[in-house]
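Form predicted on its own, single chain, as structure tokens, below.
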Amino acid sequence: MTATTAIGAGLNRIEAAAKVTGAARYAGEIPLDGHAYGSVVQSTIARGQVTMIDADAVLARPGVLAVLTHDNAPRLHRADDTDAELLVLQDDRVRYRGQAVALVIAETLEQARAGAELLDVTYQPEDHDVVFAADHPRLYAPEHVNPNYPTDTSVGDVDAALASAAIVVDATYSTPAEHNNPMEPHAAIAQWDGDRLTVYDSNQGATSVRQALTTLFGLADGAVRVLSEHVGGGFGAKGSTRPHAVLAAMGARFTERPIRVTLTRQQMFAMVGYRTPTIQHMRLGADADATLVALEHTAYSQTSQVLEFAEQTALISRLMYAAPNLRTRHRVVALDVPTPRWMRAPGEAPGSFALESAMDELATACGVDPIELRVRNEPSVEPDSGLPFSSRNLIACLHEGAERFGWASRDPRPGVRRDGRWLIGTGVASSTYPARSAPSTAAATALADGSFVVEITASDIGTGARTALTQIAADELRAPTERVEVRIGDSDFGQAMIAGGSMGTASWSWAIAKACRELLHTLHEIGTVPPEGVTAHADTAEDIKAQAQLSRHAFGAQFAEVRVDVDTGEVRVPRLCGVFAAGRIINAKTGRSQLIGGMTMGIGMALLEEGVMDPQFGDYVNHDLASYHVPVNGDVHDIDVSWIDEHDDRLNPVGVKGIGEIGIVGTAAALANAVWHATGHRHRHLPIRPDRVLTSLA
């Protein structure tokens, strides 16, 4: 065996041929003999009680096998940490519009959906509250914010510093509810064999789904197997067990045959999570030389009556800029709405819009260049905690991005560049995202024919994770990638981190590297591989626990050019440029794709995406892709992505920081700042719709 250099190469996706030829099977396509279909019936009120479900007419229809309701559904078990959203069909209470109230099971999908549409459900509605506001009387401070950060932090005397500051920015920003909308809808097919349950599910972590189903159905450890070999996108919506998988398992137990449940696009808007709307109050104070003296970030968000989820919106302000007086706060209100969850860069994405917009406003007020303002306020340690950074190359990203983007030629005056009816402007913002790792296990096997098999419960949600892990394993094993097979998406492979929090590759690569190194050590000792092969196992729990206390983050700089139509209010984005310092990039091709994807999602966040709540009916009315707008090819023009060659040996053995989410952070703020530069009007509320642009211009 000799050293190889697979890491860093632009290796094509290993599963690419299987996907484009249709050989790759997704959860909604797995063929199990004798399977039937389940169609979810959702509540049509936002709060109240189910008083009657008349299933007789539906049960009499051709092909209908059963109708599961709270009266006859299998009873589920609840532990202290059980996600209450998963306790489906357990009582007659309705806690939000779109909650599952029944499951119609039939021989064909068409028969199941027809039955679901005809099922007669009677309700006793109650007054509901779905209106989110920063002055809501039921706002409270949660015990912590996602995943386990302090709710509030305070350093110094913010009020006194703001009172004496030469320049103050005091502004409120807001972001709407946003919905993940992965291309593949949530789907699962479940099969029982006695007290053993097998579920093929579209998720971001088979281990966590296995654990949840084991608890819910009161099963022994090892009695549940979850498989998710191919997943068509997630963005956080598939980051934990969702009701469809529980319903499939319940239906399969009730009918004693495999049951497939696939959510429709419309159902996904209520049943799988979304990004909470936010209202953010920013106060920045600076000396006359543009040095920050105070920063306050207060974030308001919503959660449900079912389960508390408090997004960590103000977290970004705890680490980005040197402010000797710093205060961050979170407040949340529980409404009669579905539970918000993770959506690509939860916390940092909406938080960066407020912080980076406020920094742009401060640069204008101070009369300094927005990049220079950020450089002047670069911290030497994390401002909130005082922890040293494992590495921090934000300034390098800003300077490199400025060079690539042509920032030096920018006229700082707003509203002066015009091409016919188009106003032209440019903007900049900073990006960051935590670089964490979580305990994971892996196994590496050497076979007698000279090939290797690596097994880990990773999930490839379209990121190219399977390919990147193959490159890592190949380098660790000193073998060409063709001789290494990485198997993923099977909970039987053991505990592993989900594909989320930009922690997937960082966590999995650690376990794989450790297993491969142990395997090489064993092979060195025994000399030859026996016919049955040799396997080494690894668990990184103790390694991660022993890590030194450091602030570990990726950083980046986002640059945007916009053209604003003064007649229609349309905003177009001819150019985006992003430069990132995100540790070691495992695959140049898939890595660039991930960053482009994040920045594209940032276009949607800035200009298009908005869940519109109808307060009377208590639902997001634009719950489909016809009326909930996301960027398409025509919206995406020139996106220039690059990265700093960053080596950080205090992260994990491979030096990975994670790139799945940092691409969206800062993009919306850069675009909003560019719209201000183009028009001279500041947009503090997303999305920047044509009507809002026209109103500001008028």
The other form holds:
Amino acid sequence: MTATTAIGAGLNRIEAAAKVTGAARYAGEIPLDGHAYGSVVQSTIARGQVTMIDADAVLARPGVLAVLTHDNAPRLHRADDTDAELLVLQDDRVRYRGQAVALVIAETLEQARAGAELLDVTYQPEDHDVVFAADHPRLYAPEHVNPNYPTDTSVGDVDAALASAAIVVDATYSTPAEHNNPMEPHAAIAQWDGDRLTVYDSNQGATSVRQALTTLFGLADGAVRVLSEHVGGGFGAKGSTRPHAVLAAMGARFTERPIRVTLTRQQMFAMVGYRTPTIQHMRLGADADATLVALEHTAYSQTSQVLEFAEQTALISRLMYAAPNLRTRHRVVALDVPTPRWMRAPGEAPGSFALESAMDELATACGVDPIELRVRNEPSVEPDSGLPFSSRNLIACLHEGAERFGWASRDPRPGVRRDGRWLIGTGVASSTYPARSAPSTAAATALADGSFVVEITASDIGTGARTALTQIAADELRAPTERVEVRIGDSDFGQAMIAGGSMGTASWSWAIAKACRELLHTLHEIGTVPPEGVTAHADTAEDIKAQAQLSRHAFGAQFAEVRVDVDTGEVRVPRLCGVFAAGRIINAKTGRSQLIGGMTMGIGMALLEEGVMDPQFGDYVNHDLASYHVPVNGDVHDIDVSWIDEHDDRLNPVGVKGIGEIGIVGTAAALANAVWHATGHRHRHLPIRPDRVLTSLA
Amino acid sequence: MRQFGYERPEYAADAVALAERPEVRYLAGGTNLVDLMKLGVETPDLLVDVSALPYEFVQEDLDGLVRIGAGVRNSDLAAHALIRSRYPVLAQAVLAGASGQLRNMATVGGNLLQRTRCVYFQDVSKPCNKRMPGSGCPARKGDHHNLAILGASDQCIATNPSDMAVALTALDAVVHVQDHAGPHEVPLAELYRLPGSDPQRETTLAPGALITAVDLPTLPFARRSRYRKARERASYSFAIGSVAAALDVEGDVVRDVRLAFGAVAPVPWRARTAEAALVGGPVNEEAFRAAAEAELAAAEPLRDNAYKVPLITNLVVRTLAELAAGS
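Go ahead and give the structure of the form predicted together with the partner chain, now that the form predicted on its own is out.
Below is the entire complex, every chain and molecule, led by the chain shown above.
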């Protein structure tokens, strides 16, 4: 492992001054000579056919340069792995409401938007099917779940074990559609130079966007360059190429000018992915001494008619607790809805709400403390696969959190603590997220002046990745951070993992460490740096392929206190406490921020966030930030975040597990468990809105 | 956003003359109108900016009547010493609305005339009788968990979103209006219309009418008043139910009371039935609850908004109890 000097320090973000002074430019702000604007026109039916688009009136408006539709848009190429959602304006089919049906291009943003508003599109609508249900007749078992986990697993005989279990919890939980709302809306500006395409795009991984655009436009390798120096959040919604980037490139090709396409906040609710609603049936069986004998997790989710996305909701139940009889299943239904995609901790976020709520119910049924229940059912190997864990410090997190939170004095009885008009309760839940690495490339260069440059197509979506990677490179190069420049967000630096799946730092640090070590080796051999500098390249593909088969996961424990207003059903969260075991934390400041951010988003998931599908239209009708509520400062009080000093040398050279997702895993369950403890009422459907709480109190 | 013209007159008469055509809108803080223009809900061809008009005052006359200029920013109103001491319900209501940044822009006049936040009204790709008369009301079958239980019609179940207007309604505020006929006064209760069969008509104002000021009658017992707003998050969201109340108690008897509800009706809802039930009656929670229930007997909840009945009832009981206790 690397000798640490910079790693672990709370270094300020390297680009902080540029960001707060506005010098840092985001994709929607990049000015290219002579650029024009594209405004997306979305379908207003959920299923059917575009029968006519009358563009003449719009084309006659001042400033309008073109109206791209399926009739005149450039034809796109597809490969086997092409994301069908990117095949925009290729045919007249409408597969969900909010699908792009045209792009109006004009000299100014206002002209483009006005044209898009006025464009006359005629449809032949067909009956749509948008209502997700666990008894939907078209539910099916997908071939695998995201990204490539088995759909169903089974160990032992769950039914027999449940039949003879002393205590059984059998409950159904559900979570609504939740929408990624990074602060920066998706934006791209595209420019062609012959058959070379340059796109400044807001994404979580420039090389994956480069690959998609290369295929779609039938270009040679190396013909596309994607630049994403600064990105204002993603939460998964920018993890894959999104239609706005394709539309910008199409518009630029059609008009032979640079074209900028920026989605509006409202458009994002249909065009960038969201978290599928889930319905989850949990069956837990235990002995009288609270030892699990059976665990069954059946998860239902929706996908679109465009492509299959199968949320890995029940994955968490395959590894958390030692149930000798263990069955997990996923079923999906394809509806006439926008395609759900990744949203912070796909799988584990909704899955942990069901599993960790059910564990709380089981603790009550068994009459044991919820922490003790988890301790008694701590597995020695991954229950589903039998693989050893590379490291697992869940119990340490639970105990450390209990100490910090003051759990020991808790009265387990629900509905008995009152302060004026408030009911008070506390709850706990476990957290986990896979710790994976993916192949990446990097280059490290020593310059003659004694400084270093590291180039990698990493993506800093606001997490502090640029700063963390600088700390890693500095330690590897045994140089102070001031002498190391890490350049990111340019696909010309070569293939690298996206900032997603909590895999960014784990994957990039590996490639950087390898390149830096190679560079030091070269420098040792040649003695002095030549005037032109010297560069070492690294590719971790073979290293990752050679990794031992292990269960690699981060773990954590979350504690919540809630106050419930008996008159209004309003739930307030005076404090949250999270303790995590996530390998090495590279930057104490940005790492803490990221975990606080995850837990804050967990408050949103538990109490606020809900995409409301209106079956009349097939639309998520509350598609703005006034009606789709995310937490504001007033909702967030004390959040105590800490981590256990965890050294796991079977992960990657730097010992990183990744912390992008785990902060949101378990928060909603801890809060729901606390609401039960406060009120005596179990909320199995999220979010726990005041109207629902008030109704339950009546 | 479509193209539009812009004027910034210095005299009210000029503003009114410019604004008589239906395609013209007054622009004050712009916190709602500009959003609606971006959404295509409002498509004025001319904005008449009223910020140069001399309406940024809060003053008291010799009789103790307080007059608030229509151009006073929400932040300034809530911070004003007269308002805070004599009409705490109003200061609290204003501070319960929106965010600090929005309150710094939004004005009294604009706040009174803001539009419903019903999601169907705000989406031009969907029918809405208020926006497009006769096109239908999808909210009845759709998302109405925060829409009206009182005063609605089969044409429209939108709610008035203002917090400030609920307090002003409780205080019997009077609105000063200037239109083509000259200046005149309208009690706030007569400014708003229930939707009936023509929900596109939300006020009794004549075309081009300009709100210039709001009067608060002297109401000594309003020093003991408060606004309680329930909402889905702690700040920066519209009410799911709110109560503005002022209470005058003599011994064990309610001498006078003012009560208005927000987020339950197409207009700020003055609870006159409840007030009548309370006056002369005892000061206890049973009486408060009975009065609220009497008011809400007319409620017609839909599939997903029935919770507003117990919510408002609880808020009435609690707010009056707190006022009675002097807390």
